[in-house]
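In structure tokens, one chain follows: the form predicted alone.
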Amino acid sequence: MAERKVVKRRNRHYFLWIGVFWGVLALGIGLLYFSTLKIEYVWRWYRVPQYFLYKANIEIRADIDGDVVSIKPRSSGVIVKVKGPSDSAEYTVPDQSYLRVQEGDHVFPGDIIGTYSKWKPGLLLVGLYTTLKVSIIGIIFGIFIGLVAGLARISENPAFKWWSIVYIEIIRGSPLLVQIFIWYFVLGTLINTLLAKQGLQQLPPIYYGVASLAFFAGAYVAEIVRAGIQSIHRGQMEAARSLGMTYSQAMRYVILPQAFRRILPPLAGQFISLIKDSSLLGIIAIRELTKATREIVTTSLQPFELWFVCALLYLILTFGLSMLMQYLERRFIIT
């Protein structure tokens, strides 16, 4: 009987605190809504979906002066041939019903040959894709850089060790924003100038943005790798060497697999931070999620809805990565 009373009391307290949680959450939402009423803000959630996907009107315009000499249906659409005094051109319209001209018509440059509607990704979807792309590439290169720098950090070779220390301390001791500026305005200017002098195509800003994220994450990954390797008992290395393994073989087959299980949780936290840090790339004209949201807010004057949606999208990205890392932890970490 006494145990049942204790269980009931615990259940009562548990549900009480659940009620407190939802009550505080509802109070916060209510206060926010009440504040918007005071400043006469009109919520327009119905306008948000168009920034994910919208139906665009595509116009096919003539770029030469000439006559429409033929209109022929094909499997890819309707081929409209325009012949001018000195040249000719062909235009593909998806369907006959979209045509705005007939055979024998005379068209001028800029005249509409056909028009049709097509679904296109909105700015929020474009920004989300860019954020995913730069984050994934930055994480991949960050792991590689961090692994190399971490192994160099514990190396007995003084050149490798000191260069690793210099790299780690410089990167960790300066803000990511400053590093992005250096990569884009300093290194980017030098590299693109050299490429231009050689007649080669210049690199777009996204390359320098990914490089700044990768080198920034690599410094932190290096320290995580170093701590993970040094957390393995020294006897493991000695036992592997006594079995005839070289240092590289012992590190590859004995030390690193054990260290990986220990460094996985802090790596997850670093990767989640990298996704959020990618929001700084908007300052160098990379249209990631935050910059895309800022552009939409400027034109639509809907800051409340769009910034809430932006935060929710970042939450979905980071929560998804967190769930993936938890799955890897359950699979690979042996407690």
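Residue numbers count along the first chain shown, from 1. The shown structure was predicted, so the numbers you read here are calculated from the model rather than taken from an experiment. We call the rigid core the largest set of C-alpha positions that still match within 1.5 Å between the two forms. First, how it differs from the form predicted in complex with the partner chain.
- Relative to the superposed core, Pro205 shifts its CA atom by less than 2 Å between these two forms.
- Arg74: CA moves 2 Å or more between these two forms after rigid-core fitting.
- After superposition on the rigid core, the Cα atom of Ala62 is displaced by 2 Å or more between these two forms.
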Given for the second form:
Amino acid sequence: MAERKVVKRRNRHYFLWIGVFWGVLALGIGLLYFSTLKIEYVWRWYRVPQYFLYKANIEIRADIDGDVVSIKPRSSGVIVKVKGPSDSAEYTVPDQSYLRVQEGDHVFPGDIIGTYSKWKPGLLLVGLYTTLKVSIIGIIFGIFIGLVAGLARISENPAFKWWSIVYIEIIRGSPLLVQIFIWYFVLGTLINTLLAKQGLQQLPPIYYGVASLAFFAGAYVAEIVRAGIQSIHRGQMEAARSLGMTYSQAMRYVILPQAFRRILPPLAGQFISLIKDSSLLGIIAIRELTKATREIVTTSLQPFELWFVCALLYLILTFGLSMLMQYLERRFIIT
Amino acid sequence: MIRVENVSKTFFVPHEVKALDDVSCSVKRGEVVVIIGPSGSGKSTLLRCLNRLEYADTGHIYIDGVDVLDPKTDINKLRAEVGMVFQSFNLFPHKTVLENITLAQLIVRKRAKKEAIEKAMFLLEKVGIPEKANVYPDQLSGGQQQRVAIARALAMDPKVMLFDEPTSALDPEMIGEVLDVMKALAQEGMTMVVVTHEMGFAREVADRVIFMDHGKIVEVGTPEHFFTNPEHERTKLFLSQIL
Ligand SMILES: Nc1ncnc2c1ncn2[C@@H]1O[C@H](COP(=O)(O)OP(=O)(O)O)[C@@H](O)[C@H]1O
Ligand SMILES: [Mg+2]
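With the form predicted alone already on screen, would you show the form predicted in complex with the partner chain?
Zooming out: every chain and molecule, the one shown earlier first.
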């Protein structure tokens, strides 16, 4: 009875507080908007979409002096053959309608042979893609590193155990920004110089960026893995060993599959952190979402819109991911 | 079959306990030995030393001539020959009943899948729950889980079976079904070492009873001896409390 009363009373105020919630939210946005008017900021949301997708004009220009001797349709487009006194060249125009020359025309270097426009991904979309790419590769390697380090951490072999502890403590005890600098300016310089000495190609910054993220995530994954394994009842290992399984067989077939189900949710949280942490990679010239936004802001001069959009894009990634995780958990973990 | 000579085992964490204190005993092939004794007397530790889940500090243990405590002994091979059934079942919760019974057959005994499944079904038939082959352990009652655990151990064709209070975690109405499986096993001539508080089982099935207290074997004898005229005061006291 008493319980029912409490519920009823809560119900009466419930909608009031929902009203308060939306009211305060609207007030905050209103105040922000009002103050931007005060400093005469002009909102230009219509300028934002072009940074997602834009129509690029593509011009196919001649680079020799000569006559258009033939125009032949092919499956890949129209092949325009230009023949000059000393050399000849072929140009492919995707469609007949894009052509700006006819057979027999004379062209000079720089003349337009064909022109058309095409949708291209803008800087924001490119940045979003890079962010997603480095995060996914980072977490995949991070999980692998974390699994090895986590297993080493609970190993009875002191060498494995102490390496793992040292690794985890170093990574967790220093700022990611500093780790990125060390990867890029110290290890990167070392490796690239050594590669150059061997006459090999240097590695682009994104390699070092992904490495720093992977090793950073790995330390946290190691602790997640360790906690997950230790949460499995000790009787499981004993039962497996008493059947004659080796330690690694027991780990692989009995302990890890059970631990994995418990590890999955915190692992997803780590992945979400990694997506956000990847915003630091801009400082070593990787054009991820944050760096891309900064570049656009300097050219468009619309910082307010763009930073909000940037934040929103991160939010979509992280929120989408946690929804996906919840779905997967419901599907696979409750069995 | 099993020979235990002057085995001692001390635990230091969380505090110093001499769990086994100079224990010697032996079990002949086909014999059923029941170990009884108050809680904390070292019964589980003795059993766990037999397949080296605990490493005895001193003494010698031989199973079928194999020196258990020799570091050079292939312990996994030995453990495959020694079946163990735990108080808390310890079935693998992420695997079906059938997979529980086939897993070690496949990866330890390296049997073909078909053979392993046939063996598993045969054993499930034997423990009386063939219809549960494809369910997960958490859908079974405690008694059914323990019978699956027995089948899982038997699937390795062990020479010895060790039971550590197999019915202590069960509701009273399920104890009988597990004991029946164990009795049938004893009748087939399986060598068994059973830690239990089920005195009816001891009286009916045991060839010998061992009474332990404070890490020592206090008294050994036939069930008749134990339940009619026990020698030691400690034994009398314990039996009077439990019967
Ligand atoms: N893994 C362990 N670590 C520390 N002490 C233990 C451990 N296992 C058993 N003991 C101690 O050893 C003694 C004997 O335990 P146990 O063999 O489990 O007795 P029983 O099975 O007869 O109840 C107890 O005092 C117990 O607390
Ligand atoms: Mg015990």
